[in-house]
Amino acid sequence: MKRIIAFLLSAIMVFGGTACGQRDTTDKPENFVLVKGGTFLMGSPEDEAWRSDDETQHTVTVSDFYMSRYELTQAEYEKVTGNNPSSFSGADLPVENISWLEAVAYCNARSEQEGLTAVYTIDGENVSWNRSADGYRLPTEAEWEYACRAGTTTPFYMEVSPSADEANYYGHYPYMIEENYFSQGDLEVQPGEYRQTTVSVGSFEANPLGLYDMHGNVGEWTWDAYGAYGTEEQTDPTGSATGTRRVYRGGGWNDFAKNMRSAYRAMMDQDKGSASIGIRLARNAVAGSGSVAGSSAQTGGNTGAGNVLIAYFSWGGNTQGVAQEIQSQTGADLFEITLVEPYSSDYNTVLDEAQRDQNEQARPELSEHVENMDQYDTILLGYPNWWASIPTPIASFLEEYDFSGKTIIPFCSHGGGRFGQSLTAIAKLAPDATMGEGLSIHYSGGSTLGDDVAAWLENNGITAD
């Protein structure tokens, strides 16, 4: 029955009348879907497993718009810009390692090449959006979620959740694996392949609107600056009026399923890219009006300036080893984040404890404290990737101090998921800090650890001792 309802709703969304009586003004672009406007509940219900506090449900109406069936490919990006910064190489693979600023610049360049009106006015890091322009643009966060859901209200547009045969993600960790790691027979979707790379766009079945890879492969930049949702009804919202951390949606090849949910909100500084973030284009189907002012460049600490603190949480010793290598190269102060009630030393037990704390968004009490955080300008923050995010002791640490005007530079030890969604978690907990370029280390880092740390420190302007 859910499938039938979703199909009927999607048929209305694709073929039905235009929202609010507006008239189509743009010819349908090739390989784009006309998404008919409508009203939906944006965000997630409070009982949705692994929801975040920033997913407050509220009623949103969106107007008609066009959205590309596919994530933007490397061939398409290179044809317009003449370069390809992607970490994985392949003409039909999605372009990635693109910052939000590079994404809007691409939109303008392609619009101009095709004789369309450029959507964005770009002045350094300040970007404004002419809503009446007919050129290529990024979807808003509301448009993206509306299109992804395609009339559904479940965590994913699938009736259950995606398997590794239906989406490209960290397939060892399907939805609800955290609670069922030792009882996987109870899972609706079993663990599957982890490809550790992007795949050609359109490799899996499309959602009910004909959009491919809305869950997985690469996350997709949206226009919106990150901010809290309101509870009031909104029409064609465009995100926070301030801030330069931009929202991306959908999850990527190295994300757990919980972070591919239709409502999940990830974000990153607009001048940074990632091997798991790409672009899906949109265009107006009806002429908008007015302009959305761009956000001023974030003012914060100067990366690498002033006194440096290395603060880290380590369970198995890998993160501690990285922290000690950083300390040996910089001479910076070293602070270990420890708990009043430490986690178990047994691996299987700590898996349960870590997922429990994450699911409850717990804040375990810390046993040691930084005596004078005000003296530090830059914090090199280390942690293991636990369940695709930060361990909750890191959250306790971030909430204990005021990081306004400081720079946080993350380093992370992992078993294959790189940063997961830990950078988003840190940015949400320290919204007034500047984020430096992170370093992900596979387990203990091996023989290249010293060189990797040295290159990372140099990239962030940290002077060696």
Ligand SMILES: Cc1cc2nc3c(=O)[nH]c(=O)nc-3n(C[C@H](O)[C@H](O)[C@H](O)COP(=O)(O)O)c2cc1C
Second form
Amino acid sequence: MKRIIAFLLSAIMVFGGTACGQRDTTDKPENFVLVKGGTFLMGSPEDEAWRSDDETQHTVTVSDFYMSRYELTQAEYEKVTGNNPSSFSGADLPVENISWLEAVAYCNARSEQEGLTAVYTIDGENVSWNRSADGYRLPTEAEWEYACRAGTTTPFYMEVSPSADEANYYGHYPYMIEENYFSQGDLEVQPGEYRQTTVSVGSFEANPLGLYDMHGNVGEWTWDAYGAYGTEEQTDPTGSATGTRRVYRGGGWNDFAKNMRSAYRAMMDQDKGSASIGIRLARNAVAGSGSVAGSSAQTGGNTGAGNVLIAYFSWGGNTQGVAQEIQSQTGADLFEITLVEPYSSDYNTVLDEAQRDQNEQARPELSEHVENMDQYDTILLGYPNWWASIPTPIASFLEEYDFSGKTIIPFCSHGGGRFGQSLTAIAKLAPDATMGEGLSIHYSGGSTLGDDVAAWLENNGITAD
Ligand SMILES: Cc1cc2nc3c(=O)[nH]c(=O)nc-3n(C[C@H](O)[C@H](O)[C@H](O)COP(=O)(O)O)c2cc1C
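Having looked at the form predicted on its own, could you now put up the form predicted together with the ligand?
So here's everything in the complex, that chain up top.
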């Protein structure tokens, strides 16, 4: 009898739900959920509205892991680091405005304080991950999506797209609003509150695994450097082996619903932060093995030095005004991005045309071209925020030239949505360019435009004329 029980126990340990029968390494940390591993389709189906091309569906298996029920709060961050970089202030609000590099440093510091083995080896910009360490870490992109989906295959873990009472996001813009802007009766959920701030973690209902705020509040850094998925089957993938742009997931208080879908991939340079990006901690539930090498920092880029071109697209004149202010302060060459077939001058019509182009990922033909792009080291790239991203003429422009080794510094005129997801869109279209610190301007910028532009130029190392 004893032998039978011993056999059964060892069989459970070997076949106990992990990819290769690793042993349990930790007790469940407080406020963490044990996410049982399994196999799922990562990415989105081709007929999912507002998907991007980089959400290629492929089969992924993840091992068991622990994930925090909540986004990391400001109180938790401050307790370990002694400081709080957040733009909004409140102990129970999620910490934000931390770069990916600060996020991994936090993980290590907290691990050390709690007597756990630090997961990351941090050497300046190079970070490697010891997969067998039991300390706090960021989830991988695959772990994040697996946990968010909780077995669902719909665009969001709730089968009906979220209302502003179920998630903290740019509630004026629920899922599919772009196509139903003038016919809101067709929407699954009606436009709701846009809070314009983060809210206390756990304010809404949890997903089926007991995880709060997987959609909205703040986007959440993952371990992965951004790269194409490919179509082959993967087990415990860890993202691109190179690159220093890191993926963040889930969308934040300032995102349209389409950009907090379970499959949506946002990214940003690992040394930059934003008021709508925070973190959610994970830990191993089974010992991983090996180490994931650090990504090398981007080389060849410069920071705003050299010959500067101001290139902009403007529909109503606001971005043009900002471009002209920059030109008057720098004396740099000015280039307007124009179309062979311009958009309608009627506001309601252009709203339609712009969402149609974005949905089709159109590349409208440009009527003018930069004669000799080689002579420029830095491109100050201006555009209005259109449907929470770049207007597609900017995509045409970015695809027309080779920006490797150059620096792109975005400036964006908006009506309240700041950059939206335009920085992610630019990073995807110009993967080999260095990105400078962007400037977002509310409409035409008002009386502080000159000072705002001057401070931004200085911040990016661009000297005034
Ligand atoms: C088609 C279209 C879509 C827009 N979408 C957004 C948006 O998603 N978020 C936002 O804050 N403003 C949005 N706006 C407002 C513009 O970003 C804002 O008015 C900007 O100042 C326009 O710049 P421009 O005069 O250079 O065209 C949109 C405007 C248009 C015409």
